[in-house]
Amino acid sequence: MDGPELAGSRNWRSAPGLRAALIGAGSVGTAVALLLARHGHDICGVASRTEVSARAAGARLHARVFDHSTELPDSDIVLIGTSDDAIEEVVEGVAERMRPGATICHFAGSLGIAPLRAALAAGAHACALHPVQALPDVDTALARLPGSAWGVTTSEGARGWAFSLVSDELEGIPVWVAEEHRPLWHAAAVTTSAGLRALMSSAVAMLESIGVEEGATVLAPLVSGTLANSLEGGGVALTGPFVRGEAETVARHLASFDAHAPELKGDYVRVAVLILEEVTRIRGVPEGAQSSIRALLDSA
């Protein structure tokens, strides 16, 4: 099985009672080791940048705060929750104190089990557990990750035990992702996530700057049902005067941003080019209206 795939490969199970060390305790590490307590796992010890996040980690999981350049507690699973750029050498700071055996894991989307090779080293199993969703905090964190894909790469063996820690645990769903292949899954959830964030700021101040407050309310029904249409999939999920070849609309929107908004039509040209772009790949726009729109946003 080499392609992404959704819940299958079960090798051996997560038993009940694993004994789980937190090192980085962020919202996805920290929420990761509350939805293992209430799946009745032990949680050993918590270790964090700052001793304030490591205490109020470790009162909200009943677990001791540790020092993980000094120490590890006896355990069946390391999470590492810490940035990116940490994880390789917090592991290898931890990898000879871990048990033989045991799992190591991360939860950076674009890294693999490459920055884990410490562990795999010293007997350890190594994956990688990324949640696509949008994990603000702890609490939020808890409610969402129910439900939500994860991106599972691994060390040979232990694909099954991470399918079933991740859909019976943490109560997701599971899709294989290869080493090789984490970078663009990453930036997949990045481009959705942080991409209609942004869109929806500039569509805002678009709203402000002529005098419509609550934009995000206005426009929150129109976001909810274009969503609906873009998880349907296909052609018919686009709308607008791009899908109806309109320029004279395009232009009208053009003129609007310079009367009223010229510091924001370059947001609106960026966008509108991949819309465009888009909808020439799926549906296709008769060639004259096609290229007099395209005029008008390279001249914009």
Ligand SMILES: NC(=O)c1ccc[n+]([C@@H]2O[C@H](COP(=O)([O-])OP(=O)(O)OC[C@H]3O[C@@H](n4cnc5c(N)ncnc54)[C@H](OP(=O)(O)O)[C@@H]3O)[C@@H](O)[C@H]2O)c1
The other form holds:
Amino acid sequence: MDGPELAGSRNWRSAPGLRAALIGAGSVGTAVALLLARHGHDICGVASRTEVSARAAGARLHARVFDHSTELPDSDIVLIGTSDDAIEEVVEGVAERMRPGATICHFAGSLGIAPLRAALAAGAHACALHPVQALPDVDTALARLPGSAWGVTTSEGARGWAFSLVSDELEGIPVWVAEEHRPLWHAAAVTTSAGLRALMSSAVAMLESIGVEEGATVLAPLVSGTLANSLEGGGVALTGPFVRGEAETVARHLASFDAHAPELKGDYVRVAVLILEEVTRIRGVPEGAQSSIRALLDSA
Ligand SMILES: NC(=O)c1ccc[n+]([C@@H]2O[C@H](COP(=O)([O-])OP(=O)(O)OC[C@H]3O[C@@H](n4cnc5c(N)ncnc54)[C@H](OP(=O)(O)O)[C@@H]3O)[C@@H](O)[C@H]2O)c1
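Can you give me the structure for the form predicted together with the ligand, which would complement the form predicted alone we have just seen?
Next comes the full complex, and the chain you just saw is listed first.
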């Protein structure tokens, strides 16, 4: 059963002109505020840890700078764009100044609405909205947020409002995530983004160890092709010696690491174990080959 109605309407298209205050003028918070402004909402104030960040974002948003330790502009929405570890403390500082029925949002992946509890106790609605995207700066965030998925967790009664906010105003794809599942939701995003980055670094280092420069350029077309196959799902993305059960090829890899790049062998073995498990799960590896490859990896 839904709780009290939120400021504005479930349908954001019919509720332009909401007032939003931003606390934490970093990449994500500033980009979200800019997207709201583009959709006709009023950014009524910007605060940050440092005045320089608040002023820079205030200039882009045509919004006044305020000090969140002493005031909060009258707002329908409070956006908390701080780093994860500052969210709870910042919310505790502003909760009493929020208008009852207003909504407070943060953007952290592994946290649900628990760090917003002080605002909830003061009569606000609470939303945890996590964009599944890599957003190193405001302009990149503006370009990448449309079309991205958002993990949405809300207090009772705010779910429809938050889904509409994400799809209509932030041009994203809302996905409901239960409060207790937020850490795993975030772990999946980290495994993808930082995991791909780590894999690429290791592969580039392997190429450098044999004198191949511009490793990222060499690997880029392979990355694109593999990504396309992976997004199709099923077994189509799986190619290579593990699929074919070529234990001798894996043995050659390991011997070459010993000869030329022993410091990178551990990376290869860790990834190879994952690959073998994936191939076994999806397609099956020829019987004897699977145990031969496993034995090679175990003894590496
Ligand atoms: N970047 C990403 O790829 C990404 C993706 C998904 C979700 N997120 C989430 O989005 C949120 C913001 O991340 P971000 O990448 O935008 O971080 P960011 O660019 O580092 O910005 C964080 C901002 O928070 C401000 N801040 C820190 N402590 C504060 C405090 N006590 N009071 C007021 N302001 C404070 C900082 O202010 P000053 O500049 O004034 O020091 C900084 O501008 C985080 O919860 C993060 O997990 C990020």
